[in-house]
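Here we start with a single chain on its own, the form predicted alone, put down as structure tokens.
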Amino acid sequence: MTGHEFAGEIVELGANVHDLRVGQRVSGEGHLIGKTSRQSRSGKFHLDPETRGIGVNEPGAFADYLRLPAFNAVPLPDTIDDEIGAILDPLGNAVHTALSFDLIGEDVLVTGAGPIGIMAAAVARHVGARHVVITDVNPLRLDLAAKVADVVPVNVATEDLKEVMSRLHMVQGFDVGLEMSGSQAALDQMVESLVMGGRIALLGIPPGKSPVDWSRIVLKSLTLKGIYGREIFETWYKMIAMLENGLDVRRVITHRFPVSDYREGFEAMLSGKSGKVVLDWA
């Protein structure tokens, strides 16, 4: 629940909209892009520097009605219900991050067991990763991760990650890292836990400038890729296809409230004891 995650029905169309219909169920890509940049004109919409975010730079989705460019509307198949449609935005972040590198048969380390980290771990397992380990210091979030996906949760405050790797018969280290926490300590541990030539996708945003031991990254020949949002619209196609093909992230939703109880929804979100929180406008 961030202000730009939503699913609903179209109640009115603009004059030049011909491929959508009133009453159609849609989710929405929350990044409003420009049309003049090199990135946008070449179809790399998610890299457009003029992007404005709904709920960040533009009024958000906590309203009875939301105006959205038809370009940003993503039709929902009947197999995806409204509450899953409402979390496609963060699921898209997880899918974009997880699919940045080939994961088939690879050992994957996910740092940060927030809802997006948990969903990224679930995606990694769904697409064929061998071992998926997710780390955090919040035992409730780690318990939730184990309920959502077939992953190995590790509380790094009380467990030794190297011992876990040994138990999984991992000789060299993890092949791919998905950094979802924004924690410098987590990134440092990930760098040390990856194989030579390992790959890291970075979604977590540190709270400020962080010291990085670049010599370790260089000498281990690591590849780092920054992740922002979703690939418009390739990520949407892939995550909808995976949901229709058995990817199940519903248990990441831990709280459901009518919109009139939004205060309780925010309290649950801020408590650190929740996964995703869904508000129902019905």
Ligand code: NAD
Given for the second form:
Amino acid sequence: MTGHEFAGEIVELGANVHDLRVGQRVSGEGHLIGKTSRQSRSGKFHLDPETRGIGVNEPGAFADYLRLPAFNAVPLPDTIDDEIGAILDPLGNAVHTALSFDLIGEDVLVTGAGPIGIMAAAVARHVGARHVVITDVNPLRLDLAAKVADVVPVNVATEDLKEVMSRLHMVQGFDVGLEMSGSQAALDQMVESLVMGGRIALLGIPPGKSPVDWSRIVLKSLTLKGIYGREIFETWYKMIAMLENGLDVRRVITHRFPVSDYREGFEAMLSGKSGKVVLDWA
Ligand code: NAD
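Having displayed the form predicted alone, please output the structure of the form predicted together with the named molecule.
Following is the full complex, with the preceding chain placed first.
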């Protein structure tokens, strides 16, 4: 069963669970980690090669009830309502990616204005980046990005990114790139647009094998970092703290449906005209 982005209320606890209570509002980390790998035993849970995914390898959240190890539950403070609680998984992807490198005072390029790219751009702004430019080929997504955060949207199908960079007085290029599209063209453009010694965090997953201009990366001394999931649980702490201190991503939710209208929800999502779509079981 599918579904890995969720929030809800605890209805039952395992016999040995003492630090959670029935009725408590929680979201949860959907990566179920093993306890035996070197990474897990040294506390790097997000790097555990035995990770299994809720909604991927284990029954998911498109159900009346979800079973989750107590370790994975993340209690929600009253300041975070259920619909924000339900998008903490993808917000966590955005936070993990955006906080990979120091962004204070830096010029940041986000490629891909899907919900995660938009939220990453909002995080970059929140933590003090100088200019945040977000690219896409879908004008509706770029309009949404500009509604969610104070970013410069660029449609790379119709606009010249280099012109935008010169308008923003970027002498050499962007300091940091956050790749959020999985598009070969976007990564090529990012490598081209970064400064010498620039840093790239890659979250987007390309559909297949994708050629990389390796020598360009070497000769520009770029640092590339792949990002999988969220840091367990450092990303969760940081994300909740930022939400409680003014990070506002609510407008990335563009559609809300009762769960009985799930078909419309999926259609909205597949149309390319939505941000996040939330289904409500209440
Ligand atoms: P999405 O598909 O909604 O958004 C991707 C966006 O990239 C789209 O709006 C698309 O129009 C845009 N795009 C396509 N070509 C482009 C180009 N040349 N330049 C700029 N933008 C372009 O995806 P999402 O839900 O926001 O997720 C972002 C990416 O992260 C996806 O590739 C997804 O598979 C991946 N992902 C990775 C992880 C992980 O753990 N690594 C987790 C979740 C999602």
